[in-house]
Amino acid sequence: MGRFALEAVDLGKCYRLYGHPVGRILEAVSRGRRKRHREHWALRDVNLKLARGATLGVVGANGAGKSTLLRILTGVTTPSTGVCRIEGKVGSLLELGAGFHSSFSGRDNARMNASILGLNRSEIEARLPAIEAFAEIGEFFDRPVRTYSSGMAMRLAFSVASALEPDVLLVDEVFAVGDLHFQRKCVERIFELKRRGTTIVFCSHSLYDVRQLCDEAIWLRDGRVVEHADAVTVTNDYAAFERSLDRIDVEKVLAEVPRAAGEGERPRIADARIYRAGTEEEVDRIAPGDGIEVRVWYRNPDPARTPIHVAVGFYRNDSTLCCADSTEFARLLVPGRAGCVIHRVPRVALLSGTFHVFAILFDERAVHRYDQLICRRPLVVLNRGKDVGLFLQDHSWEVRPGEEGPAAAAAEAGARARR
């Protein structure tokens, strides 16, 4: 393996799913001639090479195969296809507290779990004081685990698992351990192991944690690797593409345009499209800070009787209305029987996400909707920075060392007045 601490080649895991427990027996009796199961591939064709001392993040939706991958790497389950090789001592923080005996004390459980994780007796006794100090559960360390709260059991489990000081550490969503003080200790311990050169595989739904901790990342979807690149690129791409709504969902969010009886010919939107600012290039992928134009073509059979306004808005893939603008805000009526209204955005402030851009025709009071249209191509914003949130706000920083706030100044003035 050379410089690689971890290598996986064509890794896959297939589970047999039976419609009824009896099906497993009938299949066994028939020696497999009568198939009673269907196959579910939780993981398929995964290829990885992780250098020594590197930190790999694993992201994906529930059921994407993240936990299955970690279980294979840690040896809890065997792969159905492919091979996995890891050099050095392996530690895992997968299911904290698994294997604790409720009748044993915390100290005895620490000894037992440390032994399972590969420490010999002398190493265990040498590290017990550090495990006890890190767990911060006081006298409960020598009491049965059944008397622990769930938070105390998790503290003890993390303390034991992280005390192994492994060459390769596999971590699955453990930063929610205990209170805020202990969570910070857990994060500091992980970073300490990283500074020592420990190779880390970190699985989490927190894209922020993955960006801050990991050098590179993989995005799993339906058991396959969709993308493997640096952590910032992968997490931003995952945020942009995952869980997007389809067109019918957006149309439900906007609601149907009310139709008045005997309405007759009314103003309509002929088309709406997104272009790169100042060009004729139609776009559906941009970066924060790029300029765009949303062009809305309209027809108005009787502009004298039905003056109109045009509105343009952006819905994020989770149905959040991000922003919307209207010619009514600018006190600008749209003239003529037909034409094009251009909504210019010099610098798009939106961060990673999939956004559905829509246009609406309103009456002169911007209350009654004549028509609406969703741009046929969603706008995907791909951020390449570590910024988080919905949009990138213009800002600057200033630090004033030693300056006290208004409350402190008021308290000092009150103290002087009392004297």
The other form holds:
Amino acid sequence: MGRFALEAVDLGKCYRLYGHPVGRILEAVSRGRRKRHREHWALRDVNLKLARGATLGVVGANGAGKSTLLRILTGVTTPSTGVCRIEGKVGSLLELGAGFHSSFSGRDNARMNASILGLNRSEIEARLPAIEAFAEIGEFFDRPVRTYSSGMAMRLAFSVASALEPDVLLVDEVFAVGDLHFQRKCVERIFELKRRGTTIVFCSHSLYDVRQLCDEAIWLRDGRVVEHADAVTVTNDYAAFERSLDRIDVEKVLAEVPRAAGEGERPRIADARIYRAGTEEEVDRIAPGDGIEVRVWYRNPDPARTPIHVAVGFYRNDSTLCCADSTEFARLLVPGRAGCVIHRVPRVALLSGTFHVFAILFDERAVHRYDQLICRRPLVVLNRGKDVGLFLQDHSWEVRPGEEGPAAAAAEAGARARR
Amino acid sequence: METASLPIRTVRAEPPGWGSRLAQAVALPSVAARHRALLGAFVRRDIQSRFQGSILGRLWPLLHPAFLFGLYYLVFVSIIPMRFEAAGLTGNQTPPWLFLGVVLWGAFAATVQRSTAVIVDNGNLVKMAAFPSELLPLSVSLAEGVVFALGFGIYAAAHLALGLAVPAKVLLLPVLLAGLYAFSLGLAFLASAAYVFVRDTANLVSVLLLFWMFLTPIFWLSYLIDGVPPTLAAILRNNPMFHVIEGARNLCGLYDAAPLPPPLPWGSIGLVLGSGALVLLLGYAAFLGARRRFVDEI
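Target state, the form predicted together with the partner chain; input state, the form predicted alone:
Shown next: the complete complex, the earlier chain at its head.
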């Protein structure tokens, strides 16, 4: 004991959901013999050990248990199973407005928070100017908190939480309501606290921030820790495997392309599969830079009446269309009653993510659709590097020390002309 | 090393047992003392907020009971001279007698009633880490204590203005009031915790308080109890609020003009102190147990 600033053992949280308020009373009266509730485990079997000064990122979809975990660590609510132990003063930024009395002024709220954290009167008064200056809310600092905009409330909350120099800081995603200037200030302040040795637990949907700020990270799904490793690995894996859109949605998106009219037997896609480039090995998990080919088998019963084109594209599972191309753009012919079209990608440029690969059979002008198919297994791209975003562009770097921009050169030329 | 002195907080899934909760409940005064500045701010805010924006502002807490007393005087002395001679009350004594009962009952009922929703209404505070939620019912009870003090000031002024005697036994009144405070606060803890889980509590509390008010001799004389069936009489006589109000009237000398002045109300004082201590201890211990799940329900 004592080596860890924060320790959680088998932490779990079960919410009881009652269909009707009466259920709670009936259950209490029957002393638990009759069960009137459904159980919802928001958190299960979470084990954590954070050394003093460590920073832990927490990523996960909405409802994965991030906020519940932070609430338990903060001590706002109690776990249903397990124990958690925290050493030192705990500062937290959980929900917006939590910890504020709406009719107290910002100043009085700052005093109240500080006194609950155990600071004495002179310590509190000494910190107030810094809190006021950091929040940058002007005269609102002396007005009741209920008159604040959500941005102002967040500014006050953050300045209070960070100025009280906590030993452990727990931050849920609250920066979202701040403007860019203040968001940057917050991140800088968190870095400063990190340098000073504050232990930080940081929940965010910004994988970039998690990666930059945190040493390690956990990925929560359905209340369980899916992965606990260094922040780069966890955020890459999270980006690769978790985004909320399944095939059904992609089918819906594709269905918006107008269908071709006409009777008789229509052209159709028999199959579409992804192979490692130049091999017969089907793949569904690759790294950026790998080569793949998408093979589309088509049948066209009457090629003379219904000439066709084939399109192949990639949808990321948050419904971002990443790229698509067709034989029409490439001015190719797709002849015959049956055949295979191969879409070759020598070097995949996509970064971490889950992608649905689809094929569409178009009419000769590539406007109307005869048929479409989504590859049965989504393509998971898993990046191990630090690059972020959708694509890795071909690029190189050059540094030219001392060179001034064209504007400076032009200004100098102007000045010379005036002389 | 200085880091060794960092406070360690451990949260367990298992709720603390009644034994440790009762032990913790005894420490209520030290919790209040530790957060006295905050408690003071809450009480000030509570009282200010009721009269904020009004022209007479701070005078209202005083004007309110003064008008009430004027009303009693007008109705019971000038319009329907009500004489409770059997109890030794003269016409002049009736308004103070009624008024004292109303002020005492008001302090009790307002504390319980207004505490009921105080946890839920201040959900933002309760969601703060380490916020001592007992401060909320506590601050309501203290604010009502201030309002009571003003009301009692009006009572005292009227008592003197009407030329009534001030007996020495009035020095025992603070003891009785301490019992009333503990009793009110204990029920306030229970009601505020119950309301978090069952929102019917607010309506239930107001109905129960209404019943309780009429079953307490505020507007009627206690000797009327002799005429009711024995079971009901036993309930009426063991009602702590009966002893608060009748005891206070006795200590203020309102019954001293009777042919047979009542003895010192030691029994009432004992019963009020005992029930107050018991209700406060159990109420606060129950509150401490329920508190762990407040945030899940708000």
